[in-house]
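Next comes just one chain, in structure tokens: the form predicted alone.
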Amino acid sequence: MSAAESKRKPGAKRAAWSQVTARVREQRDYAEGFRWLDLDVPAEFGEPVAGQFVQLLLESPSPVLLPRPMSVAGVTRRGAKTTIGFLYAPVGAGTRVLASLEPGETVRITGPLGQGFPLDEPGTPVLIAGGRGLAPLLMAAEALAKQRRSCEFVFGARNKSLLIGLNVAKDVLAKRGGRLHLCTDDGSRGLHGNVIDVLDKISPKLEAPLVIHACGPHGMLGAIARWALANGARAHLVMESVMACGTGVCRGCPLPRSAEARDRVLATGDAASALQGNPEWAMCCTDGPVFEARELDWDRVE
């Protein structure tokens, strides 16, 4: 299956997006330095899939002008109502104000945006989280469970204090049928090593083909991409970039395409779709944020 075919698979394509007013349902501390935010959205707002994101815009007056991209960490249906959850760290002016919002207050939300994980792709699912990249992968584990599929779940960080949401991961995987593999760079929890060391350890025991879904720092994602390319696995990776609009209009989030992807875009004429980038550059918001490893030039990804 080609990378282009996988992007056309059901569940991988983004739904039509809309802009609505969302209401804060709950905020709570999640881990040291992190918060969990639940927003109730109107019925017309599409239901996001794992790997997609939204743009959150604080109501005026606000210390920031532009909306903030936020990866969706959970979706809960309550009858006709939908609640969307986010895991974030209040580190800048905008997110600090976001953290101060009380239940009942409102924000503007645009989405769902971008490509999600193609979780129906055949193969053994291996979910890999780095630090706060855990949240969308727990959502992916839930979606796989609905397909009656278990997963291998690899969770890595520099040290044990950065395994954000570990207890939640244990609980979800215990209920949904997945095996958790931990690693830390300093050996303070789990395997003394990184996620590639875990892949080297567990992959010989797993049925091929492996289909990796990962979220975390770009350095980790690049290492996973190279491992997948060298070992005959497929890897779908959540990328980050500076985003102002989230819809492909502002052109602010380019990522370098691989030669293979560039040639395919030229051959298929996809370059005519301005919101989908061009032969040389993919737009993180519309072509991604989930990219298959073969789509990007990892020597040029920053």
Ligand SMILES: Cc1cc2nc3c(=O)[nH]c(=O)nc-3n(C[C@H](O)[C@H](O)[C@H](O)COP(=O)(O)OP(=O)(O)OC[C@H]3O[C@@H](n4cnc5c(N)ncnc54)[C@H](O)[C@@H]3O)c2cc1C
Contents of the next structure:
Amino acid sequence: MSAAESKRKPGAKRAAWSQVTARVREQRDYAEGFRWLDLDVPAEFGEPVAGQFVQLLLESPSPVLLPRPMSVAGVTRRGAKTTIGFLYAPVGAGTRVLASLEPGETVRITGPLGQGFPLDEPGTPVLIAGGRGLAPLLMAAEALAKQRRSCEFVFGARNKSLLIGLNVAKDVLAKRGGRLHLCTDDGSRGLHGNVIDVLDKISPKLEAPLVIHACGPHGMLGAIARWALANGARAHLVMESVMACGTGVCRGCPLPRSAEARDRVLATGDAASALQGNPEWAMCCTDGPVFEARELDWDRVE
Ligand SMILES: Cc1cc2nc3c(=O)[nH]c(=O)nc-3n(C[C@H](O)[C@H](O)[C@H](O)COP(=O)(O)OP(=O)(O)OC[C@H]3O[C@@H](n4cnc5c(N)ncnc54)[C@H](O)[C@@H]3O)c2cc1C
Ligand code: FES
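For comparison with the form predicted alone, kindly provide the form predicted in complex with this ligand.
Full complex below, order starting with the chain above.
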């Protein structure tokens, strides 16, 4: 593949980010300790695309100084009002306070941030979700349906109780025409195996090229990246990193570039390399969080 082809293609036209005050519309338990949060944002907040994230900053007094990154899990428009949904796990000081917010309370929100899925890329779309990675991919399935394209949708977890949001996935895909393939490590639901076993099973029946969009744990994303590289598919993967600014300034969210990506950055001196500062390291917040498999060195991704 040429250097130009290997560069990730831009997704749908994206809105510039802004920082606004958002109001909690609703917050509820989802499943397995996960929470769903709906925030109403003012009209000037740009509409996120699937795969993008925001930074949520708790109002003072707060136990955490820095904002917390969160993938956008849903966008609902009601007239001039926009509500943005998040599916999250309260794992530490910041997300536990987030989980305690009541309707009407406010947070500062910066976004939409980062690169979303390039859903206009030609090929057979295969969406793969692991654990809480489901939500951005359901957004992607809806966006594909608007382009009159259906998808293969692979959803995997360690066991059936961790297929979080399965009923929502079934509903969305039934309405939007996607085909759902389930798998669990312990065989309690769907295929007994992981998402790679599903890819091996379904890929011979699908029209090439396959274009994979995936979100889930880094181990799963690394396995998908290696599968895509070995099988001539493209794979766009939502990565995570601990973040501070979320906007490319602090250089605090590095991910190791592949040799191919590093050579391209050095050869072209493209505008991105000047912004991101280092041909060895991509910034998760601005180069990503969605990366094509060829962009990263999967042996060095943690
Ligand atoms: C682009 C992006 C999108 C994200 N989307 C979601 C989402 O949709 N839903 C969701 O539940 N979480 C998501 N996260 C992770 C979320 O940002 C962290 O869980 C959150 O920052 C933890 O903050 P805290 O103050 O509660 O925990 P802290 O007290 O800061 O940390 C608690 C524990 O979580 C770990 N942790 C903190 N940040 C991360 C991280 N980024 N990745 C892995 N472990 C981390 C810490 O190492 C520590 O062990 C996303 C992260 C990124 C970078
Ligand atoms: S979080 Fe600051 S550069 Fe990415």
